[in-house]
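What follows is one chain in C-alpha coordinates, specifically the form predicted on its own.
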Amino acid sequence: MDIDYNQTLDLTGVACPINFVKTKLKLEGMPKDEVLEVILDDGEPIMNVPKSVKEDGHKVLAIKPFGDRFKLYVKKQ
(Lines of atoms letter the chains of each structure in order from A and count residues from 1; the text may use other names and numbers.)
(Lines give C-alpha, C1' and ligand atoms only; values in the text may rest on other atoms or scores of the structure.)
Protein backbone atom coordinates (compact mmCIF):
# COMPACT_ATOMS: atom_id res chain seq x y z
CA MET A 1 0.00 0.00 0.00
CA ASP A 2 1.43 3.35 -1.04
CA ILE A 3 0.78 6.37 1.11
CA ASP A 4 0.18 9.76 -0.45
CA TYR A 5 2.26 12.42 1.27
CA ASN A 6 2.70 16.15 0.80
CA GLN A 7 6.28 16.74 1.98
CA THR A 8 9.42 14.77 2.84
CA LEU A 9 11.94 15.38 5.62
CA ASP A 10 15.18 13.37 5.42
CA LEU A 11 16.71 13.12 8.89
CA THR A 12 19.37 10.53 8.06
CA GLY A 13 22.27 10.97 10.48
CA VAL A 14 20.37 13.38 12.76
CA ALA A 15 20.52 12.39 16.44
CA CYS A 16 17.78 12.42 19.09
CA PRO A 17 16.19 14.70 20.17
CA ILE A 18 17.10 17.02 17.28
CA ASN A 19 15.27 14.78 14.79
CA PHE A 20 12.00 15.19 16.72
CA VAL A 21 12.51 18.96 17.00
CA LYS A 22 13.01 19.20 13.23
CA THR A 23 9.94 16.99 12.63
CA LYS A 24 7.84 19.11 14.99
CA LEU A 25 8.92 22.36 13.30
CA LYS A 26 8.16 20.94 9.84
CA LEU A 27 4.69 19.81 10.97
CA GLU A 28 3.99 23.24 12.49
CA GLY A 29 4.52 24.80 9.06
CA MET A 30 2.14 22.41 7.30
CA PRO A 31 -1.65 22.70 6.91
CA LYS A 32 -3.88 20.40 8.97
CA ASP A 33 -4.48 16.94 7.46
CA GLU A 34 -1.37 17.01 5.27
CA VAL A 35 0.99 14.02 5.48
CA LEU A 36 4.72 14.28 6.16
CA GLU A 37 7.12 11.52 5.15
CA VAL A 38 10.07 11.43 7.57
CA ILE A 39 13.16 9.32 6.83
CA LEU A 40 14.78 8.14 10.06
CA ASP A 41 17.71 5.98 11.07
CA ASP A 42 17.29 2.69 12.93
CA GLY A 43 17.64 2.65 16.72
CA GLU A 44 16.69 5.63 18.89
CA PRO A 45 15.28 7.78 16.06
CA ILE A 46 12.68 5.24 14.89
CA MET A 47 11.87 4.26 18.48
CA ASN A 48 11.45 7.82 19.78
CA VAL A 49 10.16 10.07 16.99
CA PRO A 50 6.88 8.17 16.29
CA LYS A 51 6.06 8.13 20.00
CA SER A 52 6.84 11.85 20.33
CA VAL A 53 4.69 12.91 17.36
CA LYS A 54 1.77 10.89 18.78
CA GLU A 55 2.24 12.61 22.15
CA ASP A 56 2.21 15.92 20.24
CA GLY A 57 -1.28 15.05 18.93
CA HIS A 58 -0.49 13.90 15.39
CA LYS A 59 -1.43 10.58 13.76
CA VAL A 60 1.19 8.02 12.72
CA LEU A 61 -0.14 6.43 9.54
CA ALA A 62 2.66 3.93 8.91
CA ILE A 63 6.28 3.01 9.47
CA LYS A 64 7.98 1.26 6.55
CA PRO A 65 11.50 -0.19 6.25
CA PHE A 66 13.64 1.74 3.76
CA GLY A 67 17.03 0.03 3.30
CA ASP A 68 18.79 0.41 6.65
CA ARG A 69 16.46 3.28 7.58
CA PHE A 70 12.71 3.79 7.98
CA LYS A 71 10.00 5.96 6.45
CA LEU A 72 7.55 7.38 8.97
CA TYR A 73 4.27 8.84 7.70
CA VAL A 74 2.65 11.42 9.97
CA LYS A 75 -0.71 13.12 9.41
CA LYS A 76 -0.86 16.58 10.94
CA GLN A 77 -3.81 16.95 13.30
The other form holds:
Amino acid sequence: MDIDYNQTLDLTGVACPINFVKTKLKLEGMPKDEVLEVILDDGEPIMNVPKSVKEDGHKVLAIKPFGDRFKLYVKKQ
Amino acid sequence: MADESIKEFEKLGQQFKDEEKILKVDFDKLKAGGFIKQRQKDLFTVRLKVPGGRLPIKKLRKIIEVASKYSGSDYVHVSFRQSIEISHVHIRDFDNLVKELKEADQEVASCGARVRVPTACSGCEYNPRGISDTQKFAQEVDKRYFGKPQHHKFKISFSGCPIDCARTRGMDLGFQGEVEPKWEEPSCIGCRLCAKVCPTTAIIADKDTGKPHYYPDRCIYCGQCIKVCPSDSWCVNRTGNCVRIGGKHGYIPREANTVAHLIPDERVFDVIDKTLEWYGNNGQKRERIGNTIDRMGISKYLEFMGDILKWT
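Please move on to the form predicted in complex with the partner chain, as the form predicted on its own is already shown.
Expanding to the full complex; the earlier chain stays at the top.
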Protein backbone atom coordinates (compact mmCIF):
# COMPACT_ATOMS: atom_id res chain seq x y z
CA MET A 1 0.00 0.00 0.00
CA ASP A 2 1.51 3.32 -1.06
CA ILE A 3 1.03 6.42 1.00
CA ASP A 4 0.46 9.83 -0.56
CA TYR A 5 2.80 12.50 0.69
CA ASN A 6 3.43 16.16 -0.03
CA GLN A 7 7.10 16.56 0.80
CA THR A 8 10.09 14.35 1.38
CA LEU A 9 13.20 14.62 3.52
CA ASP A 10 16.17 12.31 3.08
CA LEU A 11 18.02 11.98 6.39
CA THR A 12 20.34 9.19 5.32
CA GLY A 13 23.56 9.48 7.30
CA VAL A 14 22.17 12.17 9.62
CA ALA A 15 22.68 11.28 13.25
CA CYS A 16 20.45 11.78 16.29
CA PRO A 17 19.28 14.23 17.39
CA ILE A 18 20.04 16.37 14.30
CA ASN A 19 17.72 14.17 12.22
CA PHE A 20 14.85 14.89 14.60
CA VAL A 21 15.56 18.63 14.62
CA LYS A 22 15.59 18.70 10.81
CA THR A 23 12.29 16.79 10.70
CA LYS A 24 10.80 19.17 13.23
CA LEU A 25 11.85 22.26 11.27
CA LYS A 26 10.54 20.80 8.03
CA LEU A 27 7.17 20.07 9.62
CA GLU A 28 7.00 23.57 11.07
CA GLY A 29 7.15 24.98 7.56
CA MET A 30 4.34 22.77 6.27
CA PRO A 31 0.58 23.41 6.35
CA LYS A 32 -1.61 21.34 8.68
CA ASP A 33 -2.67 17.87 7.46
CA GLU A 34 0.07 17.66 4.85
CA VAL A 35 2.16 14.48 4.91
CA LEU A 36 5.94 14.38 5.13
CA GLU A 37 7.98 11.40 4.06
CA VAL A 38 11.26 11.02 5.98
CA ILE A 39 13.99 8.57 5.02
CA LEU A 40 15.78 7.34 8.13
CA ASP A 41 18.70 5.03 8.82
CA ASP A 42 18.30 1.82 10.74
CA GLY A 43 19.37 1.79 14.40
CA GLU A 44 19.07 4.87 16.59
CA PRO A 45 17.38 7.08 13.96
CA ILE A 46 14.42 4.78 13.31
CA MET A 47 14.13 4.02 17.04
CA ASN A 48 14.12 7.68 18.11
CA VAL A 49 12.69 9.95 15.45
CA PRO A 50 9.15 8.52 15.07
CA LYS A 51 8.45 8.70 18.80
CA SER A 52 9.91 12.21 19.10
CA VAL A 53 7.81 13.44 16.18
CA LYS A 54 4.74 11.96 17.84
CA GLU A 55 5.63 13.61 21.14
CA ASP A 56 5.74 16.92 19.27
CA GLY A 57 2.07 16.39 18.53
CA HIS A 58 2.18 15.08 14.97
CA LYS A 59 0.59 11.87 13.74
CA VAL A 60 2.74 8.97 12.59
CA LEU A 61 0.84 7.31 9.75
CA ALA A 62 3.21 4.50 8.81
CA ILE A 63 6.76 3.21 8.85
CA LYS A 64 7.92 1.13 5.86
CA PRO A 65 11.18 -0.72 5.27
CA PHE A 66 13.16 0.87 2.43
CA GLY A 67 16.20 -1.24 1.57
CA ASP A 68 18.42 -1.08 4.64
CA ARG A 69 16.66 2.13 5.69
CA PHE A 70 13.11 3.15 6.58
CA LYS A 71 10.47 5.55 5.33
CA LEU A 72 8.48 7.39 7.97
CA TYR A 73 5.20 9.11 7.06
CA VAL A 74 4.09 11.93 9.34
CA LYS A 75 0.95 14.02 9.16
CA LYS A 76 1.49 17.60 10.29
CA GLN A 77 -0.91 18.55 13.12
CA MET B 1 36.97 -1.10 58.81
CA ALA B 2 38.03 -4.40 60.34
CA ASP B 3 37.95 -4.71 64.12
CA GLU B 4 41.70 -5.19 64.30
CA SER B 5 42.44 -1.99 62.51
CA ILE B 6 40.02 -0.09 64.73
CA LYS B 7 41.93 -1.38 67.74
CA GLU B 8 45.17 -0.38 66.17
CA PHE B 9 43.66 2.93 65.37
CA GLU B 10 42.51 3.47 68.96
CA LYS B 11 45.97 2.63 70.22
CA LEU B 12 47.42 5.07 67.79
CA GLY B 13 44.95 7.73 68.88
CA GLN B 14 45.71 7.06 72.54
CA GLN B 15 49.37 7.51 71.79
CA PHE B 16 48.66 10.89 70.29
CA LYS B 17 46.43 11.83 73.20
CA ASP B 18 49.05 10.83 75.71
CA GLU B 19 51.92 12.41 73.91
CA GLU B 20 50.47 15.54 72.45
CA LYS B 21 47.30 16.07 74.52
CA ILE B 22 45.81 17.87 71.58
CA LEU B 23 43.94 15.15 69.74
CA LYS B 24 40.17 15.21 70.19
CA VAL B 25 38.96 12.35 68.05
CA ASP B 26 35.53 10.87 68.69
CA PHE B 27 36.41 7.20 68.40
CA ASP B 28 32.83 6.02 68.67
CA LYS B 29 32.05 7.92 65.53
CA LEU B 30 35.15 6.61 63.82
CA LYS B 31 34.12 3.06 64.55
CA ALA B 32 31.23 3.56 62.18
CA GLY B 33 34.02 3.61 59.67
CA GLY B 34 34.88 5.76 56.75
CA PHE B 35 38.51 6.05 57.84
CA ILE B 36 40.71 3.61 56.00
CA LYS B 37 44.30 2.97 56.99
CA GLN B 38 46.83 3.62 54.26
CA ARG B 39 50.21 2.05 53.56
CA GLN B 40 51.79 5.24 54.83
CA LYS B 41 52.25 5.62 58.58
CA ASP B 42 49.56 7.69 60.32
CA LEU B 43 47.79 8.47 57.06
CA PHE B 44 44.22 7.53 56.34
CA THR B 45 41.78 7.74 53.47
CA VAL B 46 38.51 9.38 54.45
CA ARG B 47 35.50 8.00 52.63
CA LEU B 48 32.64 10.45 52.24
CA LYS B 49 28.99 9.66 52.11
CA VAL B 50 27.40 10.35 48.73
CA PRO B 51 24.12 8.38 48.71
CA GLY B 52 23.04 7.47 45.20
CA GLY B 53 26.03 9.33 43.81
CA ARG B 54 24.14 12.60 44.12
CA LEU B 55 26.41 15.30 45.47
CA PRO B 56 24.97 18.78 45.98
CA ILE B 57 27.32 21.45 44.64
CA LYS B 58 27.36 23.13 48.04
CA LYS B 59 28.87 19.98 49.53
CA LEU B 60 31.28 19.53 46.64
CA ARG B 61 32.64 23.02 47.27
CA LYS B 62 33.23 22.19 50.91
CA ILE B 63 34.91 18.91 50.00
CA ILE B 64 37.30 20.76 47.70
CA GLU B 65 38.06 23.22 50.47
CA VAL B 66 38.62 20.55 53.11
CA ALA B 67 40.62 18.24 50.83
CA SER B 68 42.89 21.08 49.79
CA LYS B 69 43.54 21.80 53.43
CA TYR B 70 43.98 18.32 54.93
CA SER B 71 44.92 15.92 52.15
CA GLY B 72 48.57 15.26 51.54
CA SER B 73 47.75 14.63 47.88
CA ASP B 74 46.53 16.86 45.06
CA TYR B 75 43.51 14.76 44.12
CA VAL B 76 40.45 13.02 45.49
CA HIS B 77 39.52 9.50 44.49
CA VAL B 78 36.09 8.65 43.06
CA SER B 79 35.30 5.21 44.44
CA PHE B 80 33.46 2.38 42.73
CA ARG B 81 30.44 2.87 44.96
CA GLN B 82 29.93 6.54 44.16
CA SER B 83 31.75 8.00 47.12
CA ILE B 84 34.50 10.58 47.14
CA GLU B 85 37.59 9.62 49.10
CA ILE B 86 40.06 12.12 50.49
CA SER B 87 43.41 10.36 50.81
CA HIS B 88 46.58 11.04 52.80
CA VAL B 89 44.80 12.57 55.78
CA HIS B 90 46.83 12.58 58.99
CA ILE B 91 45.19 11.12 62.05
CA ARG B 92 45.61 14.35 64.00
CA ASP B 93 43.42 16.18 61.47
CA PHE B 94 40.39 13.87 61.68
CA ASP B 95 38.55 15.98 64.19
CA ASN B 96 38.85 19.24 62.27
CA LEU B 97 38.14 17.58 58.95
CA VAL B 98 34.92 16.04 60.21
CA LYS B 99 33.86 19.29 61.86
CA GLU B 100 34.51 21.37 58.76
CA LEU B 101 32.71 18.92 56.46
CA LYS B 102 29.74 19.08 58.79
CA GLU B 103 29.41 22.81 58.11
CA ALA B 104 28.03 21.75 54.72
CA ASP B 105 26.22 18.68 56.15
CA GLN B 106 28.75 16.45 54.45
CA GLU B 107 29.11 13.23 56.39
CA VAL B 108 31.73 10.51 56.45
CA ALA B 109 30.67 7.10 55.10
CA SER B 110 30.98 3.68 56.72
CA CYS B 111 33.14 0.62 56.38
CA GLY B 112 32.89 -2.77 58.03
CA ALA B 113 29.93 -4.97 58.86
CA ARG B 114 27.19 -2.44 58.34
CA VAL B 115 24.55 -1.28 55.92
CA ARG B 116 26.63 0.77 53.51
CA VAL B 117 25.76 3.92 51.64
CA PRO B 118 23.20 2.99 48.97
CA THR B 119 24.17 3.41 45.32
CA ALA B 120 21.85 4.33 42.47
CA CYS B 121 21.65 5.49 38.88
CA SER B 122 20.13 8.86 38.05
CA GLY B 123 16.68 7.26 37.87
CA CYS B 124 13.55 8.52 36.20
CA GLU B 125 13.78 12.23 37.02
CA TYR B 126 15.62 13.13 33.84
CA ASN B 127 17.02 9.92 32.35
CA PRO B 128 14.70 8.97 29.47
CA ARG B 129 15.05 5.24 30.14
CA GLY B 130 14.49 5.51 33.89
CA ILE B 131 11.43 3.71 35.19
CA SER B 132 11.80 3.96 38.97
CA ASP B 133 12.73 6.91 41.18
CA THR B 134 16.05 5.45 42.32
CA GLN B 135 17.28 8.68 43.84
CA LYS B 136 14.27 8.98 46.13
CA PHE B 137 14.86 5.38 47.26
CA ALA B 138 18.59 5.90 47.79
CA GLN B 139 18.13 9.01 49.94
CA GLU B 140 15.47 7.26 52.01
CA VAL B 141 17.52 4.08 52.48
CA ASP B 142 20.43 6.23 53.58
CA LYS B 143 18.23 7.94 56.16
CA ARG B 144 16.65 4.75 57.48
CA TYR B 145 19.40 2.13 57.38
CA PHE B 146 22.83 3.67 56.96
CA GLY B 147 25.42 2.28 59.36
CA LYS B 148 23.15 -0.33 60.98
CA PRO B 149 25.38 -3.18 62.18
CA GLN B 150 25.08 -6.51 60.31
CA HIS B 151 26.97 -9.81 60.21
CA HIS B 152 29.01 -8.49 57.32
CA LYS B 153 28.89 -5.56 54.91
CA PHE B 154 25.46 -5.02 53.38
CA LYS B 155 25.21 -3.18 50.09
CA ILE B 156 21.94 -1.94 48.66
CA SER B 157 21.58 -0.47 45.20
CA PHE B 158 18.89 0.85 42.89
CA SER B 159 18.78 0.67 39.10
CA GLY B 160 16.11 2.61 37.28
CA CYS B 161 15.66 0.10 34.45
CA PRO B 162 16.75 -3.39 33.31
CA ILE B 163 19.99 -2.07 31.82
CA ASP B 164 20.96 -2.24 35.50
CA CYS B 165 23.76 0.34 35.59
CA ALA B 166 23.71 0.14 39.40
CA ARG B 167 24.71 -3.55 39.15
CA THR B 168 21.95 -4.94 41.37
CA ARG B 169 23.13 -8.46 40.52
CA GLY B 170 26.28 -7.83 42.51
CA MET B 171 24.65 -6.34 45.61
CA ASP B 172 23.48 -7.89 48.85
CA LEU B 173 20.08 -6.42 48.06
CA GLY B 174 19.15 -4.71 44.81
CA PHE B 175 16.05 -3.16 43.31
CA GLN B 176 15.60 -2.48 39.64
CA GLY B 177 12.78 -0.55 38.00
CA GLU B 178 10.42 -2.48 35.75
CA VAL B 179 7.42 -1.63 33.62
CA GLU B 180 4.87 -4.12 32.42
CA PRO B 181 3.56 -3.09 29.01
CA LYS B 182 0.11 -3.52 27.57
CA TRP B 183 -0.95 -3.25 23.97
CA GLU B 184 -4.06 -1.56 22.67
CA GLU B 185 -4.94 -2.52 19.15
CA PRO B 186 -7.04 0.38 17.79
CA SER B 187 -4.18 2.88 17.54
CA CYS B 188 -1.57 0.38 16.24
CA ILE B 189 -0.21 1.19 12.78
CA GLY B 190 1.68 -2.10 12.41
CA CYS B 191 5.07 -0.40 12.11
CA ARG B 192 6.96 -3.32 13.71
CA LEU B 193 9.29 -1.06 15.70
CA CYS B 194 8.29 -2.71 18.99
CA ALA B 195 9.35 -6.12 17.72
CA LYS B 196 12.53 -4.63 16.37
CA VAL B 197 13.49 -2.94 19.65
CA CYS B 198 12.52 -5.77 22.01
CA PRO B 199 15.76 -7.24 23.39
CA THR B 200 14.28 -10.64 24.27
CA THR B 201 11.90 -11.52 21.40
CA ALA B 202 8.98 -11.11 23.78
CA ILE B 203 7.32 -9.25 20.90
CA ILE B 204 7.10 -10.78 17.43
CA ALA B 205 5.53 -8.76 14.62
CA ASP B 206 2.79 -10.48 12.67
CA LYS B 207 4.04 -11.49 9.24
CA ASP B 208 1.09 -9.92 7.45
CA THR B 209 -0.21 -7.05 9.58
CA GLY B 210 2.99 -6.06 11.42
CA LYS B 211 1.01 -5.98 14.64
CA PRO B 212 2.67 -7.47 17.73
CA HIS B 213 2.28 -10.86 19.34
CA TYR B 214 3.36 -10.52 22.98
CA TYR B 215 4.99 -13.37 24.93
CA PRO B 216 5.03 -12.19 28.57
CA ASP B 217 7.21 -15.14 29.68
CA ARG B 218 10.12 -13.65 27.79
CA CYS B 219 9.48 -10.02 28.82
CA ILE B 220 12.12 -8.34 31.00
CA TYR B 221 9.89 -5.29 31.61
CA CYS B 222 12.30 -2.77 30.10
CA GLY B 223 9.58 -0.67 28.47
CA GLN B 224 11.47 -0.19 25.21
CA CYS B 225 8.30 -1.10 23.28
CA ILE B 226 6.45 1.70 25.05
CA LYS B 227 9.28 4.12 24.43
CA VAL B 228 9.58 3.39 20.72
CA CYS B 229 5.87 3.12 19.87
CA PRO B 230 4.91 6.06 17.65
CA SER B 231 1.17 5.58 18.10
CA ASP B 232 0.88 4.96 21.87
CA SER B 233 -0.45 1.46 21.27
CA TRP B 234 2.02 0.15 23.78
CA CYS B 235 1.42 1.78 27.14
CA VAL B 236 2.13 1.25 30.81
CA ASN B 237 0.12 -1.43 32.53
CA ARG B 238 2.00 -1.07 35.82
CA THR B 239 5.46 -0.26 37.12
CA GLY B 240 7.36 -1.86 39.96
CA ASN B 241 10.67 -3.28 41.07
CA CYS B 242 12.64 -6.41 40.45
CA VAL B 243 14.18 -7.67 43.71
CA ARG B 244 17.63 -9.27 43.76
CA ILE B 245 19.23 -10.80 46.82
CA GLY B 246 22.63 -12.18 47.79
CA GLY B 247 24.92 -10.75 45.13
CA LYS B 248 28.50 -9.79 45.89
CA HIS B 249 31.85 -9.02 44.38
CA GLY B 250 35.05 -9.89 46.18
CA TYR B 251 37.44 -12.83 45.88
CA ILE B 252 34.53 -15.16 45.33
CA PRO B 253 31.78 -13.28 43.52
CA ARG B 254 28.19 -14.42 43.62
CA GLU B 255 25.39 -13.36 41.33
CA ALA B 256 22.22 -12.36 43.13
CA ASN B 257 19.07 -14.45 43.06
CA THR B 258 16.22 -12.65 41.34
CA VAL B 259 13.35 -13.28 43.73
CA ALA B 260 10.54 -11.01 42.57
CA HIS B 261 9.30 -8.81 39.75
CA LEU B 262 7.08 -5.73 39.68
CA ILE B 263 7.00 -5.25 43.44
CA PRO B 264 5.22 -1.92 44.02
CA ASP B 265 7.30 1.00 45.30
CA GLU B 266 5.45 1.13 48.61
CA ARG B 267 6.61 -2.40 49.41
CA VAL B 268 10.34 -1.75 48.88
CA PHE B 269 11.01 -0.84 52.51
CA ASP B 270 9.04 -3.86 53.75
CA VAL B 271 11.36 -6.00 51.62
CA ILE B 272 14.44 -4.34 53.12
CA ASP B 273 13.14 -4.60 56.72
CA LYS B 274 12.19 -8.21 56.41
CA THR B 275 15.37 -9.18 54.56
CA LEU B 276 17.54 -7.60 57.26
CA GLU B 277 15.46 -9.38 59.88
CA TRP B 278 16.03 -12.76 58.17
CA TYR B 279 19.73 -12.06 57.77
CA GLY B 280 20.00 -10.96 61.39
CA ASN B 281 18.35 -14.18 62.60
CA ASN B 282 20.03 -16.61 60.23
CA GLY B 283 23.36 -15.16 59.16
CA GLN B 284 26.63 -15.89 60.89
CA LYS B 285 29.40 -13.50 61.84
CA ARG B 286 31.44 -12.40 58.80
CA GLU B 287 29.02 -14.11 56.42
CA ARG B 288 27.48 -12.21 53.51
CA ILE B 289 23.77 -12.78 52.97
CA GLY B 290 24.50 -14.59 49.68
CA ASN B 291 26.48 -17.16 51.62
CA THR B 292 23.72 -17.46 54.19
CA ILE B 293 21.37 -18.22 51.31
CA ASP B 294 23.79 -20.83 49.92
CA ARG B 295 24.12 -22.45 53.33
CA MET B 296 20.42 -22.52 54.15
CA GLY B 297 18.79 -22.62 50.73
CA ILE B 298 16.95 -19.82 48.97
CA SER B 299 13.62 -21.48 49.83
CA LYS B 300 14.18 -20.68 53.53
CA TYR B 301 14.52 -17.01 52.67
CA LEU B 302 11.50 -17.04 50.36
CA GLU B 303 9.41 -18.84 52.95
CA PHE B 304 10.23 -16.18 55.53
CA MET B 305 9.50 -13.31 53.13
CA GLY B 306 6.10 -14.80 52.26
CA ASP B 307 3.60 -12.52 50.58
CA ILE B 308 5.95 -9.52 50.50
CA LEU B 309 7.69 -10.99 47.47
CA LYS B 310 4.54 -12.32 45.80
CA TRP B 311 3.44 -10.75 42.57
CA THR B 312 0.87 -11.76 40.02
